Amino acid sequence: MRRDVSELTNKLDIEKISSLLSIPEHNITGALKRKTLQYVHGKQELFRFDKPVSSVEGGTALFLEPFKAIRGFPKISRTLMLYPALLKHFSSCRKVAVEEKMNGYNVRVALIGDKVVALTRGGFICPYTTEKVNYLLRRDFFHDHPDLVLCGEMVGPDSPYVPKTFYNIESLDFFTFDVRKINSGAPMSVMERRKLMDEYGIRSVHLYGEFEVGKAHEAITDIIKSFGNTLREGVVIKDPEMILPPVKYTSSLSNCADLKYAFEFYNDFGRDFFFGRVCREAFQSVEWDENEESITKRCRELGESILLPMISTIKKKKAGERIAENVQLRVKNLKTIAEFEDYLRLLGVDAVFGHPEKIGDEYLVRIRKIHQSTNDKTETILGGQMWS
């Protein structure tokens, strides 16, 4: 039976959780009166911060049985200009780590309770990534370690979020980038974490090494361009102790496949997708001291990534079609299905399911999730309405 909201708000211990936070008691108060600390309901409730408050992220979970937080994952700044910039944030480093950053969606896991749970960026509870943990990771490292989270990038093709190829992964795999403690959200060093994952059988990101930070700008360049045609999506490097937040580092080619999936939901995505992902190119281009025929080609590349599925968008809709975008899931339980098709709606999500189909011991379920606001903008303007 779902509970009252107000009376689970009315019995917050906002003393227990101003300690657990480290924030003051009129910070968390004040963000239950702007609904930036909201209920979630579901199997397991919970408190989502929905936006960043005082020193907590935005993202963060607050669980009231066990009483936990699973601090939001920081966001990660990024540097347009190498050299200086690496320069400047790892000064009183000798060294980073430059690790990759996969293409797909950000997951932290968490042993809560007696359940493995994967919470996404925002701070829900996923029910589809929560089955794919617990197939993909081995439980004894949650009951050795339950004060630890793993934070990753789920990729692969059966993804609702970020669907990728170019891994050679079946379905959907776990790469742990982070692990940090929950409540404080403090993180590991880079090398005692890659060693605990090993001990566990757990995936982690791909480690290019360790590099002087004076030279490490070359060494990125150099891996940033020997990803040559593939979608790869860029490097995170770090200070080795993770005293010092990383900092992240994209390529052209990832840019540009952003761009060209936002502007094919331009309405829903474009603006937001548009001007730092043009920045970015410029100032590589200049770092790079490319020639006026690699200009050319960067130009000609990042015009055709904004136009070509904008123009294809419109073609559809003026053909009748509906703008939607394929994803499809695998899953071992039907159940996990209805319980996702219920997390779409709690987004707003509109979305249509097709019929489950039997592959071995799974189901392979196709989605269409609709984009309306493209397609309203789309069909008023196709009928007359102005560009306001």
Given for the second form:
Number of protein chains: 2
Amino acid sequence: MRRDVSELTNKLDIEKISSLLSIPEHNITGALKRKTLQYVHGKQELFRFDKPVSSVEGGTALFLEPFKAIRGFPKISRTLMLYPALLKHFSSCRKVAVEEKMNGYNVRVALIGDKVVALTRGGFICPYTTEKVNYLLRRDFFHDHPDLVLCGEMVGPDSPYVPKTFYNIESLDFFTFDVRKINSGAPMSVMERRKLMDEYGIRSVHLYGEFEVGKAHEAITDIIKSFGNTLREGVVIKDPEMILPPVKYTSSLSNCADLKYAFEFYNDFGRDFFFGRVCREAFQSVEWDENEESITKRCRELGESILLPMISTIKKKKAGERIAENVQLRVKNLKTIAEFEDYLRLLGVDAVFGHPEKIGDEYLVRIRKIHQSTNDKTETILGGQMWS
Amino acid sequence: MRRDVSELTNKLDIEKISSLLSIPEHNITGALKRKTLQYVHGKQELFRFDKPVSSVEGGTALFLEPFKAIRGFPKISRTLMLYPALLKHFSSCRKVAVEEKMNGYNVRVALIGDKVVALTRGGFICPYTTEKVNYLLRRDFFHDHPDLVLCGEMVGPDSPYVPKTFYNIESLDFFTFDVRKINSGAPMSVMERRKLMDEYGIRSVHLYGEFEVGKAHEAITDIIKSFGNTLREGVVIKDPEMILPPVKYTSSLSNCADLKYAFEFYNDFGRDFFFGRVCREAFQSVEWDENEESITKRCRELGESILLPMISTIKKKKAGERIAENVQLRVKNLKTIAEFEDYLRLLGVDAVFGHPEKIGDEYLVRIRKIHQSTNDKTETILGGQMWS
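Given the form predicted alone, state the structure of the form predicted together with a further copy of the same chain.
All chains and molecules follow, beginning with the one already shown.
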């Protein structure tokens, strides 16, 4: 699994990559040396960019046989104040398309050789997601369009990363939100992409419609407010031609749901999750010109999203429980479980796998992801250790 | 003001400092090179340790004429779970002394040559605090005890750092919580120190009493709960002999007050203030075994402490106001104001000074401290900039 840089460099055709990705050769050799461009062992060998290098996105994966690059999915900017941000960002557009931002995990699916593979945001092949997309997506799409990458959200309860039940999906489903060219990463226009997906029976994320730039903030506010208590995450606002980069905007309930998750495992995630989400709440309240009652409700929900899960975690630990996140997978092939276990080990995730349970023609496997830092911190504080 | 390392080194007797502070000479020359030990220009020249070096505390100040070291005030550990922490930490004591932790700013006062000077936590001489202590503290104390350093809290409304009105102090007062030996920093026992202060008419922080170690958590919980809505900060729990280091514990109301301050200037302080305080809330709730009603109240207060000040800041900025913190000084000598202005400049604090207003034999000066990062961030987001 560990090879030295020179061996890796020999394996890689630096010149070819340089011209494929349009970045200088020394950026590639430099990235290899710093391990920003790193070899990933697996059934399908690849190199991945751990971070952005020049114009190449982090999460970009390079396959050698055949030689292909799947560009990392670009980070989508977030607006906290819809009206001024949309006017400023989309000033050169007449209209914007508004699609649902679903709450799952981002994957890119492409045909590499004769295999359809699913890459996570970080540019790893996830064996579980790969099994799922091979059953979910019609293979003829990739035969007809071997040069296209489907970018979409994997959503549902049988998710090892973001399990959500509220979409009424039985296991796990794939919703396309982008179709991009292999190697270049060039996107397809919104309507062309949705039409193409329809032709192949592949689901797309929901389209709320196209709105005039100057009025989109009203429509989006209505959409977000109409979510009510459904836990839907938010919207992505797009230039219909996909020339300008998209922008995202999320609901308060989804912010709070994220905080609940983060503070259940407070010492693993609390610090990173907190600040941005609090700012979203404050700016949304100001943009919506909320009255005292609405502000009070927002404050209470914020406070409860932070403290209640933490209190519950501390109580669990006090009662001698191990703090863990319960997720589940549903697979057709038991081999996928073994591969997924290897994959989590590669990522450094501490997980305890339950015994597969046969349900119909599938196996359900329950997994406990251990968040060690929260376990350790809670235990030592309960044991009388000082905070600092 | 800027001198090179060799000139500084010439000025400092490295050997003498090394033996005075009991650290190797190369630690001192290394600290000078890294500017961890730095020269501070002023009426009274000194060198200060910006960070801890070996066994020397950050904030330690070295005076050259006469040659004296005022040791940095040691960081006091915090407990989140009183009972187990006190048992563990004070296992070798029979009793602990519990004193009030007041909400002001920490200063060390000592006689250097023929001048009584006040050092801030960081080891700078604050000209304003120095004027104040020269009027507040009887000079005969320092004549009788030139080898002692008074460590205490400056508390009251006329505070450039932590202005608080709830102590019923007219301007600013000094409350001793520690008396330490010059050079070594060795502390005096609690009762001896309080008696000495009484003899010289110098105020001490309130002593709640001495309690058996195994029962102190009950007494302290009662004390903290008795604070009610008075905004008192908390307590410091001490080995009466001051052999073991003290431990601090604070009230929820004071945590929330800190958060309100931090989130009024959210982009300057929010990130750093947040996480520790949230953890204090959660563990206190568990240790106090709160019912649903108390937990709900705690959550609401936490949420309001974070969001309300942020919302108010955003609204102010939207209305075109500049986000600033208003503080005031009250001095006898106008020269002190000019010196304090220089001092804030040295610290890199952006402040706008109002015209001195004569009140009795003193001058009141209002200062607006500008928190630039919060101003800038709020302005750009309101102008339609993306969050990231």
